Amino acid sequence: MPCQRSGLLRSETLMSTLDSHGSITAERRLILDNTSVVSTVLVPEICLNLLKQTSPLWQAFEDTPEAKEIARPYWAFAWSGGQALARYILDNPQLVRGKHILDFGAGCGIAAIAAAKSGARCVTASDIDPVALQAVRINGNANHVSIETDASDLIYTENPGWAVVLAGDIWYDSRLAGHGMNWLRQLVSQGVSVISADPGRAFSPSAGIRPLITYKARSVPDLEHPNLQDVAVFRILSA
């Protein structure tokens, strides 16, 4: 669904991609050339640079030898878990207002943007993909919010002051399900609120969580299995 202010946002977004010499960086050019500014049905308040159907980056998801040479642009999708987290935060701004928030595995940054729009004191988006962090900066500027970024692998790092950790769509990987969950539970034991959302991926937790709400959502652009449409938002409990 096109954002109503897409023309203005594209102009503002382009200005935010200039480096100190007035040139557009290669990573940001990649983003701008392969995305269009749209919003999702579940979170119409937030506009994002998401993958165009005409982009050659779609080849990365094909089963061909050439596809292996292209890094999959996971940053160019509003995944359903991120949408659900953003919707929940926008509807419950007291959860983040005035607090330091971490969006862990931020992707396009939709949950981080929702936290910033809801009055968070400081929002940090983390992702090990540097292109994703460029996308977060572009999307943050497009929505007139400031997002700090961190490219570190944060699992088992000490908490620098996060009060709330958001973790959308991270349960696709065994390492995240193991070490990631252990680390998040450690944060909970230290008083951090950890809120996650997932449509039922392979490693989605079923124990040690408190369900909060369920939404209907699909990734935008849609790259989900037909069965992945009920997206659960839940709070992670301590061990």
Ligand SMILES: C[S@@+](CC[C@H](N)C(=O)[O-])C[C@H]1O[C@@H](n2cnc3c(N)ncnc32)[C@H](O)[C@@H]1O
Contents of the next structure:
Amino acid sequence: MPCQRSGLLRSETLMSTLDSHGSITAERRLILDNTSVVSTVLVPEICLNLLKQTSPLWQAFEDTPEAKEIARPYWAFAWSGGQALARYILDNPQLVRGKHILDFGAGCGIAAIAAAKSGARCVTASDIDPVALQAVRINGNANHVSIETDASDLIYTENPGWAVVLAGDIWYDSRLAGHGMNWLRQLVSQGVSVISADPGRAFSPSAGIRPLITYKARSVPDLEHPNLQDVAVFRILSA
Ligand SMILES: C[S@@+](CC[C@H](N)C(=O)[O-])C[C@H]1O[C@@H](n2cnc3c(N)ncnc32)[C@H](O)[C@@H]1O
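Could the form predicted in complex with the named molecule be shown next, to go alongside the form predicted on its own?
Expanding to the full complex; the earlier chain stays at the top.
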């Protein structure tokens, strides 16, 4: 869905890409050159810089063996899991209002932005891909919210004060499903609410979760599934 204010947002977005010397960084240039500002059907309130259908970026990663060593541009998609999580937060703002939120594996930052728009006191977006964190800053700015970013691998780190951890569409990866899930369950046992959403990826958890709601969505842009998917939102329970 094209963003209704795409012209305005594009110029605002461009302003936000200037570093302190007024020049555009290579990471930000990569984002702006390969994306357009759109919103999704499920989350029309949030505009995001997402991969242009005409962009060669994703195909380059698919076609070039050496590119496999480089992080794939997951930040250029609004994954269906992230959309479902954002929808759930926007519809249940009391879950995050006044709290410190972590969006773990933030990608484009859709769940982080939903939390910030819902009145969270502080939102931190984490991703091991530094370009994703640039995308989160650009997207946060386009939605008039402020989001802190953390590029470290947070698995097994101490909780600095997060009350809620959001984890959208991370169950495609065996390490995230193994160590990541162990760590998230540890946080739950310490009193943190951990909410995730998943369209049925390879390592989707089936036990130790409490289902909350299911939405119909498709990732944007969608390179895998032309049809709407059932996307489950669930709480992660302690071990
Ligand atoms: C499929 S994307 C989902 C992005 C976003 N949550 C959404 O739903 O649109 C998964 C993201 O997790 C990030 N990721 C993978 N391993 C991670 C880790 N150990 N810590 C933080 N982020 C990680 C990837 O770089 C990628 O951006």
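Rigid core (definition): largest C-alpha set, two forms, superposition within 1.5 Å. Positions refer to the first chain, counted from 1. Everything numeric here is computed off the predicted structure, so don't read it as measured data.
After superposing the rigid core, the Cα of Asp230 is displaced by less than 2 Å between the two forms.
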